[in-house]
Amino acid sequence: MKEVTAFAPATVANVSCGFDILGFAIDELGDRVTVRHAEESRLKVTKITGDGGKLPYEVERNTCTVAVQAMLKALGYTGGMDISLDKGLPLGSGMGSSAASSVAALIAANRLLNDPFTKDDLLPFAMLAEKIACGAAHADNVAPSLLGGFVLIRSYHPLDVTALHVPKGLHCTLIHPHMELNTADSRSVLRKQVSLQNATIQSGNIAGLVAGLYQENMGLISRSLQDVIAEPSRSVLIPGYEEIKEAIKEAGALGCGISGSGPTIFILSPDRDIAAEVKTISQKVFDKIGLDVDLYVSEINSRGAYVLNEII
């Protein structure tokens, strides 16, 4: 193999009542990474497009190279690679931008070496890159970007990740408002203590959401999409959030939440028509507010990251 290009999808983490433990992957939107063998025995970022010049080329700071370096080290591989990144995702949007880059790089580099690792094996390398990008080795974007579907991160110590059943028809509308929201700010508004009552409500909702996914019970999914822990503090940082929450109900959407630590909002719908209607409604809400937004409609991606192209 001479050259491999892989795609890794955007992801929604902190799925409502699944704060810090649940993420899912969407279709179409994502990052593309091409990896080639190099003559010299080193990693190099040769090109980055679509990032507005914001991402670093340094091997120790770029999430693609950080992830691939960890993978090559685990493999004891001493050859070199050239890596180029085509960003399809906006930075700092809460759609798992850094995760998509490192996951696409890992899938491409792994294939270039004839797949020595499974997708599950690659997860810890992608988490290392998250640590560089976000300061913490989160798995709730990298795991769904790798594996696809809804992914539960039951525990970090030890790491315990499981893919959940995805009901047919389930679609997502994403609203990305053109505003900056610092992840550190978004985390600092969270209270360190929660009431026993709210902890119990959150448990009931995440249990209901998981049961609803397996039962393909859209009503139960909808009733369970309530986050009493993070959303009340975080939603005030996102203009239009409450208006969207109200407006989508009438269109028949299941519920909404803040994607990652925001500012992107995700809305789940039982079919593509409703997801598209939600997109139209959301555009109107933000037109009224006067804030530019990008809007996407996508099925839940059950496939995860994959190889787009390989040159032998």
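Switching conditions: you have the form predicted together with a further copy of the same chain, so give me the form predicted alone.
The next block holds one chain only.
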């Protein structure tokens, strides 16, 4: 094979109560990466589009090359590759932008070498790229982007990731305000310690959300979409958040939360019609505020990252 192009989807991480341990994948939105064999024995970022000139070309700083370099080192491969990135996701959006880039690069590079690794095998390499991007090697974006569906990270040491059941009909509405919120800044506002009371509440909500997914119990899912740890500190950084949270109640939405570190807001609904109605309601809220937003309605993406095109 001479060239492979792969796609990796946007993701919602944390999912309210599941700070750093829960995430799910979104349909259609995402990044594309093309990887080609190179004559020289080195990695090189040859082109980046869709980033407004903000992303680095340096191999040690670009999430695509950091992830692929780790993969090639594990494989013992000494050949070269050229990598080009087409950003479909805005930077600092809370939709797993850095994760989508590294995951798409890994899928393309792995396929270029005839798939020596499984998707599960690729996860640690993507996590190394997340550490470069935001200072923490968390998996709640890269795991669902890579594997698809709803994902639970039970443990980081050792890494223990498992897929969760996705209820039929479950839809997500994403609201992306036109503002950038750096992940490191968003993490910096979090409290370093959690009270026993809040730890107990959060644990109950995580267990309730997982149980609700498996039981397809929309009421239990709705009651469990409560975050008492990260949301109180982060919500004040996102204009319109409290207004959205209040406005969607009568529409039949299950609940809302901050996608990743923000500023994107996610809203879960039991079907597409309610998700579409919530989209309209959300647009009106931000029109009143005077802040431009992008809005999307999506099913939960069960496919994850995949190869788009191969040139032999």
